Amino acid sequence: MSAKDLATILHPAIAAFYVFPLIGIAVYYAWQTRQRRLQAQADGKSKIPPVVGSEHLKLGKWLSASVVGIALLGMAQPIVKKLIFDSQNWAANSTRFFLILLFFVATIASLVMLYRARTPLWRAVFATLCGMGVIIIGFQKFQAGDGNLYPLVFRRDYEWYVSHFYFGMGATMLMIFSLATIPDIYKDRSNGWRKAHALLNCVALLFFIFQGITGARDLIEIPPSWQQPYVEQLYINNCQAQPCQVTPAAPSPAP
């Protein structure tokens, strides 16, 4: 497996034995959580023990941190494939290709910082700082030879309801906010940031299986390396001029 290879499964692996895992996790705490609460306001007391609260919300700040990082990682291989590994594209991007590694700098220092703030302005500036470069960063475009713009990052946008980039940014989106909002769930009385917190979550929840399904599509549409060359050409060959019609090779002979 070459050097492209390993860049281009290294996201979906980590999504698959970090990623998913935790959310399937953080939700299960989530609802006992919730379940805790609502025995505790209905009988006064719950079975559940009181740890699942801290649990969840120390699960959750680990889970919003994941997402955004398996979001940049999995913006980074295509850029880093494009303009790295794609030589003949380095000459023209090379300026630009600085300009995307500092706003990777700068989202992963946002994200910091809004871990660490403590008042609600800052913890606004730095979450819409980090959502403003992630998405910054995902519709970036390179120059190709011809001299044409094209997405850095493929966005499926001629299906976009489908586009496993867009599930992400949702999702991604999803998890600032609702790490900026922490504090503010915990001082509201009246319980409406919880609600707001738990609805959108629900709505973060349907982005990851979607995620999960597209994500999975995505990897069977994308050829080895040492297939690329292949398929390329059977595109080219059947697909440019005409609608594409691509023959399936004949059966082999019974032996």
Contents of the next structure:
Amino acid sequence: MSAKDLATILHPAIAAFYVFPLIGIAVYYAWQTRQRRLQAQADGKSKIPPVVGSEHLKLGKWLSASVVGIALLGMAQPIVKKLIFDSQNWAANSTRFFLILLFFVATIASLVMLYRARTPLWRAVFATLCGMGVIIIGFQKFQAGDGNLYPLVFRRDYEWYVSHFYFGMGATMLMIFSLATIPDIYKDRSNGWRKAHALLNCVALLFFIFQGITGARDLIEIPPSWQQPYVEQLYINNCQAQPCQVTPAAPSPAP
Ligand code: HEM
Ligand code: HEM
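Same protein, different state: after the form predicted on its own, show the form predicted in complex with ligand HEM.
Next comes the full complex, and the chain you just saw is listed first.
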């Protein structure tokens, strides 16, 4: 397997063996937390142990960082592939690459600071910075050989409603928001923040399921590097809509 192919499977692999199991465990404890609270409210007692709330919080904190991390990795892959592996793009985009790298560092630093922030103001500041960093990276462009600017990260704008990018951004924003509002959930005696949190994260859960589906679809759409020149011809010749042939003597993939 080529380095480029390995780079393609890194993000889906980590999502499958690490992030999704973590989502499962966090959601299990979320359900237990809610059941325990409702049972205690109704009968004054519950058989569910009280630690489920803090276990959910502990896993939720891991989950937030993991989702931001997996989204950054998902975006780093096409950036590295287009700017470094496709070496003909390097000269025109090297400054751009280092600026984007700086954004990665700033976004991760804001996430770290968000974990440390205590006051509502700083939590809001670092959550906004972290969210903005992720979005700004997602919308970066690069200059191709023809001199035009093209998106670095594939966003599927023409079919945004089944886009792995937009729903991934949505899930990431919801995780950052959850992290920033932890103290509000505990402080609010009327349970307003708690209900808002549960509702928003049910949406996040739907987004995660959607990510599993669209991510698997994207994985079968991205060809291994030795097939890439042939598959590109299928797109160029519009073979989805009409019968056509690809030439066996396709140019070999860029190293
Ligand atoms: C898919 C992700 C998530 C889902 C579905 C979810 C859902 C829930 C639900 C249903 C509750 C219980 C609400 C109730 O008592 O009625 C809860 C509580 C809570 N969640 Fe989440 N949550 C998720 C992720 C997170 C994350 C990422 C964090 C923080 C980083 C977090 C922090 C909390 C906290 C602090 C509580 C209160 C726990 C307690 O009572 O001790 N959750 N969540
Ligand atoms: C928490 C879940 C996930 C999040 C937040 C997430 C986020 C992202 C983001 C933001 C991108 C860059 C935009 C794009 O190319 O569409 C991306 C790329 C990608 N994701 Fe995910 N993803 C998740 C799970 C998955 C899963 C489960 C799979 C596959 C089984 C997957 C497969 C892919 C593929 C194939 C790419 C393209 C990577 C490349 O161009 O090298 N993702 N992901």
